[in-house]
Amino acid sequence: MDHSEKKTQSRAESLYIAVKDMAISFKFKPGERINEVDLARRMGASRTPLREALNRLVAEGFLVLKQGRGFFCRDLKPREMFELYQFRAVLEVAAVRLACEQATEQEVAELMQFLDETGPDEDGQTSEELVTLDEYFHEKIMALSRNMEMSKTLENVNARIKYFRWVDMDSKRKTTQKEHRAIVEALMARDADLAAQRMNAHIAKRLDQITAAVKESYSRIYLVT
């Protein structure tokens, strides 16, 4: 690959990341049609790499392609969020069981040290900051499972529920740290059943809880214009 090809590939990747960030944070409103010409102008990009980025985001579940009508921002649907949380729970329960077998004593100790250094929260951090810490914790446990395919899948799920988690974190900021510590304590004890039980209880949500949080998410999306 020559220099110009590398530069083009790098530009396409940076464009994809930028548009993905817009989709995650709902800079496009739910159900909104994406004006490719306007977006290309704003991003300083040509239509071809932009179209590639949009198609990639469709494949990853962030955008929707409607035949003959173009690209649209996804809706926040309670049932879809519920199913993503169910899927996340399955992934992370399996991960923490594997971590009980695979993680070294030092790795588990470092995870507890991370919790010591980043909490408890005293209302001094934004929901976005807390979700970043929460994602790090869960992705670290996933990494301790030594399963790269599960790790990649969890990254996608986390990105698709990120805005929802920003909203939901306001109701969980008082309990998240304690639940994280309980999971790590079970991990330290190599008690896979207890670790799995605590992880599932930490993640699981009822459909009515998700429906309420989705309504709040819509309120926030349309509050910011």
Given for the second form:
Protein chains: 2
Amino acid sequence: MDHSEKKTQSRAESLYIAVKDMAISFKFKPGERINEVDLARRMGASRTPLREALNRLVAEGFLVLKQGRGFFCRDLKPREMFELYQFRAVLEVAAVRLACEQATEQEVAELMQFLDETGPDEDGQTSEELVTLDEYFHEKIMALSRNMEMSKTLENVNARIKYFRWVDMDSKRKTTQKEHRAIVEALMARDADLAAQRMNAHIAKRLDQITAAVKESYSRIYLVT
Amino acid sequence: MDHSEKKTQSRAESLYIAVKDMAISFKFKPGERINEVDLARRMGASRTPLREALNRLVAEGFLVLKQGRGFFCRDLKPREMFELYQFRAVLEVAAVRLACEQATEQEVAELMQFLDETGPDEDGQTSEELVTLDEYFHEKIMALSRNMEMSKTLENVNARIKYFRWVDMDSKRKTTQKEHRAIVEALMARDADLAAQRMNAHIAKRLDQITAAVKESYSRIYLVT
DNA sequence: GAACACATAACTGTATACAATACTAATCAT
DNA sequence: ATGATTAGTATTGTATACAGTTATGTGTTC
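With the form predicted on its own in hand, show me what the form predicted in complex with the DNA looks like.
All chains and molecules follow, beginning with the one already shown.
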């Protein structure tokens, strides 16, 4: 019973995935120019499919294309990160409101169960793993809103602030979990206003720490391991 | 004193603009396959820059890329249009809330003046022109929110539902204008809740007419002029 | 007449070659 | 030294060629 359609993805597609990953984790430094021949050789492909992948990443905001000068990594500016964070809050607040109308009892129960299983007890996890867990929760909420378009956009926004979210994730585990719980409880009660308010507080809490977090991100990026 | 930097845009860039325009106005039929050699010849370019433009349009949701089968026009399904419309409402409601905090007195005054100048008197305009005017108003509001990321996304969402918005724009001019006015008045009073509520009502009004409007869009698309 | 198989044509995906532009560095003038 | 100028190099942007896949049409069988 194997429905895994292997699809034999094209070179351009796998390049897209790989390079996107590099962009997310700032393997390219902010503002850095990307040498096509170099990167193509390292990825074991030709420039044509690579450039197609790079173009997609430009459209998604991971890279910038400057006329005649090639592709560059996006900047890491506090202002942009602030806007993305604000955007994220807007999307998630809207999502949890819609989820209050759309989600089935079972789905909400499953979400609560997920929180139980990943409780605050086991905190031997890396910052990366915590972000992944956190992202999973938020994307699950978004899925309950039944709006694919908003889902896709949130996924993109999250990817663009992912690196940056690593920073302040340590040590916040227990609070996060508690807040997630409170959100799902409001969701269970179908109290859209309460859920929205809690979600907003949960995300907006960090808005004013952004400048500091961006600075810390820089050190992570330029620190040679 | 001519600061117009002509930038001599690349072939890929101009192709992107031209093909995007075609996609917005459904010059490609929903689900239709796009023949690269054909289109490249018609646009007077080679396939390489064309494919780069097409890849960007895939990332932006105007086209779909199917493995080994090429590029296709996006579908025009009621469900997707509904989601985009819902998304638009979310973005604009958030924008008007932020605008209440961020906009200067002068900016709000200018917006009101814009409404005065394009008043309900001159209704000898085409449906297209009305949509453009309507879009301008809404994008102006978004600009006042001071969030470029949300702005860009709204622009994308608007472009994808633009064709579809033509449909019910006729004859609604006076109501639209009145509602826009009411929104700006709430904005002037810095009443975020009222502004948000009015904006939401203004957009959500049409959510239930979408299936009908999509049907009408089909007839527009397939009607040979 | 319908369904299948096969051959042919058309088209996509990728590599490579070339032209135009931007960058680098060395030279010269101040 | 410092700044401008220019020759040379590296790199991007585009065209073209080719390989592999998908679509098409014909013929054959039932």
